[in-house]
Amino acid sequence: MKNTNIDNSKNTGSAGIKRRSFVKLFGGGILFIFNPFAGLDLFSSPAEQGRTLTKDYNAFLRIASDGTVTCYTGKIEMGQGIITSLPQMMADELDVPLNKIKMVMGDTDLCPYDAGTWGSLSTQVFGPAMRAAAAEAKAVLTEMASTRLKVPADRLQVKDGVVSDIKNPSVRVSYGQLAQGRKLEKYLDVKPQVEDYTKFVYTTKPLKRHDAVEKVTGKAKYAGDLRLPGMVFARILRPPSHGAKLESVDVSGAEQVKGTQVVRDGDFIAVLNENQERASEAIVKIKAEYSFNELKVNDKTLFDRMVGADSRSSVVRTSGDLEAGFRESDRIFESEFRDPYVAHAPIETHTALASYDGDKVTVWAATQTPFGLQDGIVRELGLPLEKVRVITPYVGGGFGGKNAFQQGIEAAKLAILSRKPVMVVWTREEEFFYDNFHPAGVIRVRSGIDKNGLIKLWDYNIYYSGTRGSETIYDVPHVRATSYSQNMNAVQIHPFSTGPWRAPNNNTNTFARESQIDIMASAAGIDPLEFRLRNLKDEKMIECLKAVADKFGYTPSKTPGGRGIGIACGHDANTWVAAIAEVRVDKSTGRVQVLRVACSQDMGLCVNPQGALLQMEGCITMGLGYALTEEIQFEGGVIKNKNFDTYEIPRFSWVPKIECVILDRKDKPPTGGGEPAIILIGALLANAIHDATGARMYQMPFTRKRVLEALKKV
């Protein structure tokens, strides 16, 4: 066997990149270069700021000489529908029809840098940026028109891509014309405004996915669809824990099957060959031998190792005085909600084809973060960043799990070892294993009430779990949230990675402090909208409330109230949300079915209300998941899920009826659409559950265990 090691040494890192040669690049046609980031830090890191292009340019476009306006953006599509929104857009504000705009994606050497596609921010971040950067482009061409026809420019119209004369229609010049084999980089004085709301064209219309029929006909590409000739495929040595270090190995079983090589890099381990089936019988006959050092902690112990580490505490919101706040409250209320580790099970596991030609490597993955990829490699393998190329096809889902892209490192390492082209795809067990999990975490919240159902004290304690969507939302004079995390010098908390997962711990927050919500109204005997309107000062939540109470026709009720009726509110990515759902609840099983949900969303601007839908849906499914059934087993480092069997996502069979408002906000700017709706369903369901039962639920998901548990309470 045959020991190939990797010369780390020359990384050049990621600063200081050449700007490319777009001549080389893009060919003819009008190359439109603009910056729509200047001045915005997207929560990038500094190595990240320093990594763009000449100028900073984050984005680009090209009018080709037929007329085709391409944008090139660092995003990739993986079911969010940007591939269709951001070109809508885009043709209202070059007026062009929409067929006439095409999206190349997430290629690091045709597309200006982007660090990810994460925090639902493409289109409320980088579509307004475009549409401004399209408005300028606009701008240039009219001026270019005017010199051609001999037009003043404040007496030319667009329409359709077409310049023409408004007194004399027939003179005219269209995009194509003007761009024929010309080559231009221009920037204006004084930038143009973006179009007006009320003469979009494509904006705020209904438009059915681009993708839709590539994708549901099976004509789509994913990483794992593709071919290259010699191509072979990869399985990885893995070790059995995260506490697990490698101590011996005997891979001649491996070399004994068919066709098989072994590559070896130090403890990176793994075995090619051109037929898949062979290289995953020629893994399990490598003999590996193990010592381990173990984390003392499960899925059952976890929370109280949380609430009693040795953690770094850090106040993160506080106003009033906690004091008053009790002395100003009739009734306090304790409570400790609990949320385990939750895997983001795409469909479609981390995947990656690299390939190593002559002195480049090129990586074509399942990534949300393509530039981080490349980064990477960079920095893992040592190349230079010019000799590193990642290509992202269609995503088969992300949730924030493809932020991570350790299956692209180790296809583009296995490419240069072999020389050959490499595919890894991980098995289902692989992708439980390397996820990083939705953080487990515990929230204690300590509130109060007067006598007329205020609430006057919201002492609100954050464990491991995150603050997103920890805001109070209420108007409550006296407030502290207090963030426990990881001490430098403690034992560590969380035995293996976690990160971020759709709408990252909101929907822990938004669980904790929308069930509190429901014990004081309840203990109230106050009606749960009621009291959500009698405590809230913030018209955008007023108006959500009201707007899905009026689309689910709610009748006020004190809880419990034998109905199954829950309501949940609060707000993610600048995304106001709010949500009713009728559930049944089977006392000697414990089964919850979720027979309605009722959602509004007040996300400004809309740009495709039939995009917008599909993700409220998606979300909505997507949190049923998490509510009642998704939960990460583990013992140390063992992690005991390893496929569906243990694991169980939402089915067909349990999708409710699910009707949803999107408010009339079109004078606004965009906000985002992708996370909001799934940050309710967890309270959603625990407040309808104890509407149905009487049950209160403190920790999800809730199981039929767990309910049952909860009903012998009562």
Contents of the next structure:
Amino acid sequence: MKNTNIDNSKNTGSAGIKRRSFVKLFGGGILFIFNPFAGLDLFSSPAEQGRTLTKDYNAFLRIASDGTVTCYTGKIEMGQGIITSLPQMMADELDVPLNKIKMVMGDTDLCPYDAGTWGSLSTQVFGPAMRAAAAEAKAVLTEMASTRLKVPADRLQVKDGVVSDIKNPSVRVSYGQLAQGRKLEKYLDVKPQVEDYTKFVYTTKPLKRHDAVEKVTGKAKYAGDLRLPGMVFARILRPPSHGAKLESVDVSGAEQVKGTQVVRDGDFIAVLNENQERASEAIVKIKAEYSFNELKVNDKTLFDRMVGADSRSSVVRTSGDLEAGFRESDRIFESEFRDPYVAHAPIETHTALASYDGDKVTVWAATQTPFGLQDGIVRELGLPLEKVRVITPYVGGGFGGKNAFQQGIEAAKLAILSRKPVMVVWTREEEFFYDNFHPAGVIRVRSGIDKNGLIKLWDYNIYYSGTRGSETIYDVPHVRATSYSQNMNAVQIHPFSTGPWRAPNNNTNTFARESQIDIMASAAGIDPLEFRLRNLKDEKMIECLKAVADKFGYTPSKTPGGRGIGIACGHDANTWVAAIAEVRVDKSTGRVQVLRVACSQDMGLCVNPQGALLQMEGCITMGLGYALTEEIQFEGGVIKNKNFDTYEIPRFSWVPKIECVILDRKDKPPTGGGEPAIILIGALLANAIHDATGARMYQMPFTRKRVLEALKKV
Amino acid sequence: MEEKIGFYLNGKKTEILTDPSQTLLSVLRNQLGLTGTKFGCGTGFCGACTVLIDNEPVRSCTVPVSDASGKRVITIEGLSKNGKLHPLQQAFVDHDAFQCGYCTPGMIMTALGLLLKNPSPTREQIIEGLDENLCRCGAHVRIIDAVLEAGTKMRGGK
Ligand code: FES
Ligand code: FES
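Write the structure block of the form predicted together with its partner chain for the protein whose form predicted alone appears above.
Following is the full complex, with the preceding chain placed first.
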């Protein structure tokens, strides 16, 4: 690692913006600038679409003359815990008291550009890299102290932010004193090597959460909890369906509601009121007529439409030749798997507060992408970039849903139009309506096995749900995977916007692959674990399967064996996972109760086992939803699910006994932990239901109705 | 339309001038500045807005503020005493019983209502008692453990 003093004139920042002189902005001190992601080869997998991170420097550490250390990052805190782990790591590494460390997160004025926060990355990777940066910064500070004190650096020690001579402790200088009168920018080249991770093992001690006390006392401020003098609440007129066009409108009813101001900009109409409930009262008094020009499609016809569409096709991977695969196979299996649109449904809806001073707009938003929102406001409202500031308070869950930031643009627009601070809190219905859903899709698989139960053929076709996680993972000689996606000249297939949902696409692909594997194992009369092991060469996958079998106490059996035990495995974000579940199926009602889930995970060096376990449990619990109940019902552009009564998410009574094993890989770099386990749950439960009853589930979620229908076919 | 309404809020006698048909949630958050109580669905389905009225867990998004008139209302802000966390709060911290924390105030208030009625609930009773409270982050297992532990502590008089 080396440190370089950088001539600012040579630097242009990300997104084409000329890099500001940050020290000027912060008013002095010593500023360390670095990129915690440099040197981490996390994004090599072709399936990591949309996950490219800025290659630019994107974190700052500032030492002020009073000794305060502030860490600035464009990342945000939404439950993954970086607001806790970072200050502790910083304090440890820099040798300063914890109360001297401040975090500034997701503020576009103060923090360097960051593409967005994705759960898997932050805790596992960001932390250790920041730690390496802090260590580096300490070395630089010690160097500076050495010059100042005229004592060789190796004779200096640091304690509580004070550098002193080991031989003569009265020869000393504090970080704060070093920073006094300085305006110094130092760019750190932080490239933690694989071996370096072992020195982070001390982070494996459980960390006390920094945000915990605030969150259990109600003091933690989310966007909706902020208040500004003169603030008004907004409600916005919404179309009854996607694609509906406003034809005529009469707002006089709304104007009659006391204290209401109606704001209009083209088809964008909102009511403002200091009283939140009056705003809600007013909005329903607006009479609006619409014309409709919707796609003739609903949640039932969608799948045939996808398969029959004029699509753009691309072969994502191929090896061997399918003809040979057919010849070498003794039995061929053809299946079609379906996955509907799924909502993110964080408990905190999209919320934003905006204020405009006539020159600059400031938006406090529940968002995973503060810089994306800033760009969005620039684009849509035509303000210059430096006149838009986005600040991110605590975020009440994201899961990819808060990569979309429409509510922030709405609040900004209303603040500018009304010249008042405006709070936009989406209702639950708006949240369902405007979600960027997990994309629906169809997977068609044709596969074949020989007499020994070895897979010879794998012809895999993805319709509209995306390719992440579509690797075969098994050792198959003849493979082709084809992805069918939107043909720009053809009719639109997804009737509304879709986007990343925890482990994008991989849930669908793992459901299809691991179900198909089970179908073949069952037909061949081979225990599903044995069948997998027989067809795997991937050592990590094999290890994970063995570890989870051990944890579960698995005993082999052909399926369906009436036990209700299912297996699934796969990988995501360079993390390998395997799970075994036990379910009970009520054959009269179709209700599936998951009794136990054991899960193993190989995520390289596990930096924070406590955090990783939390994430695994979270994944398994959340996964129960997409597997058992979650499904957007729609007719044309109308979203029928308006609240949690028709869109059921996991509850306490659904949660199984969860047992997790994290494989110890101290020699491997840490990989993502926020998402992997969730990919397994669909196939895991489908396979367990099959083992319990002989019924095969081809469409998620496995609602009571679908289970009953499948039971009829047994 | 405005009326004077009085109740005991977190132990303190409180009187406000308000439209009595407004929800208790709005009044707490927007008029009384207690934003610890959260909005999640507005229709009683998620439990994020739960407070206690006379020790009964109530979804404050569904009741008019007039329902609280003359009663004792406890919100998440009223639990810690002199900076010391309530055993439930402490147990949530100790068990990492949340991720984003947005459902947490409602979970704690619902659990408190449960423990006040049944000081030594079984695991099953806790599950039943919290089943109408939603957590999207999947912190369920930890929440159950936290409530079990808090129950034990509260019985110990700590
Ligand atoms: S906000 Fe009251 S129950 Fe959801
Ligand atoms: S912790 Fe996020 S909703 Fe429960």
